[in-house]
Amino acid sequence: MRFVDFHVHTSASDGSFSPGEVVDRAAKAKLTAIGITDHDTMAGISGAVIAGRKYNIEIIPGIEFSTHLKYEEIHILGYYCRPDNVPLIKTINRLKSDRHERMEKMVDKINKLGLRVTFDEVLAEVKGKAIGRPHLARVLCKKGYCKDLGEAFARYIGFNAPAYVKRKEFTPVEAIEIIRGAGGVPVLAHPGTYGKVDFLSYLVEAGLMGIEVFHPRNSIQVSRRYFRYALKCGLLITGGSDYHGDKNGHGTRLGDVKIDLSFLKRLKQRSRALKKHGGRF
């Protein structure tokens, strides 16, 4: 059988790999293909394309938006965007410069905690792409304020947690609206880490075509029900383990959360007919 993960991350926004070192790792893990989906970025689907062309693994390109409605923190994937549309790449620039502003609030907050940290310590982290939490964090653990990620978010900068800043206003129907302008496909990532989603078919009827079902922090109740709502619904069913790293993330290996094969043909059917209607399907 041949197998995907749909939700990895890179160096191009807070994974610990390079976009060639994730290809390894995947061909190591005997996958067919992976979805490259960083934070707001897809600087790094060229990367992984060349080194995916070396294993014979095929790269599905996407990117992670972060968003909010009301209190809550919901991301939205998107695969197979054109990556020349204007209005993606305009949104993908102020979403860069919205981290940096944020970053900087976020580092002026751990200051006043008496923790001594610098800007440039986090950009040294970042490598020149998109700016996170997790980069932050990293900072804190080498500079011994924290043993590892999970207290840095816990004790310093997670939700409502001192040093957090909240991000500026982005809602998941813009972000559906981007992702389907650009002729990509909008699919609801990791539905197990909400509270109430009370906000389900207020998504779907704003466009949204999908459902990350498997993913390390869904419980198998939680994929069970988001199955069956997605078959309720005529909706795309995707899934993956959110890999950031080794020893990042949700402690998951690459590969750990896959599927099959089948559910890739599906979605590349439902972009193509899309980008045929122009984002109107």
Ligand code: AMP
Contents of the next structure:
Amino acid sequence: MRFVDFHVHTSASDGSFSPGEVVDRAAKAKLTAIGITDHDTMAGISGAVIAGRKYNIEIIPGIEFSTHLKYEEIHILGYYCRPDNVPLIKTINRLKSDRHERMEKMVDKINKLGLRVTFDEVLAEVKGKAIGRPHLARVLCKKGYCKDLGEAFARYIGFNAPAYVKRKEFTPVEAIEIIRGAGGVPVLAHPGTYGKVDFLSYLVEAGLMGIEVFHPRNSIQVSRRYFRYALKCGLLITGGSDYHGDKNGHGTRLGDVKIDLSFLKRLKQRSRALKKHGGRF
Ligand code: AMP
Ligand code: ZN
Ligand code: FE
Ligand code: FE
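Write the structure block of the form predicted in complex with this ligand for the protein whose form predicted on its own appears above.
Now the full complex is given, and it begins with the chain already shown.
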């Protein structure tokens, strides 16, 4: 059997390991292909592609956008976007500076709570392009304010915790349009992590093409429900571990969630058809 893990983070965003180190681990996990899906950046892909050649591991170029719809944070994965697409590049640049500003505000809030953290200390944790809450969480742990990332999120920086700052408005429909405009395939990430998923048909109408049916935080019931939904509506099915590095993120190891190579073949077919029809198909 040949397996694919469609959802992996590197140090280009908030993963602990460089793209090369992630690919070394993919080889150990005997994966045939991995999706590099860093938050709001595609900067990790070229390094992974180079490392992938060493082991004959295929790299699926991806990105994971954090968006907001009403009170929900919804993540949209985009596969096979053209990296030279100007609106995509502009969006990535805007999100990068938004992340920067937001982190300044979060560090301010942390200090107002009486914890001594500087923006430079957080920056020192960032190896790649996208600064995020896990970087701040690592500083909080290093300075002894929290025992682990989970505690940092629960007490300080998780959704609605005292030092949480919302990202600037970016809707899932905008993300879908940007991905489609760049010739990419938009996929709804980890549906098991949202409250009420009453927005699916709205996103499908907007151009959503797939669902991450398999994910560490999708229960078996959730996976079953979305597997059926995807088949019924002709949507693509993906699955992955959302690996961020050991003891980081969802606490999964690379390849903990993996699916058969045939799902990648289907995704590539749709991606090719989409590009042929200029994103309108
Ligand atoms: P941000 O992109 O700055 O909004 O941060 C979101 C990222 O934080 C997620 O993609 C996860 O990697 C991480 N994260 C979210 N919640 C937790 C948690 N409870 N424990 C550890 N990491 C988390
Ligand atoms: Zn993350
Ligand atoms: Fe996510
Ligand atoms: Fe992710």
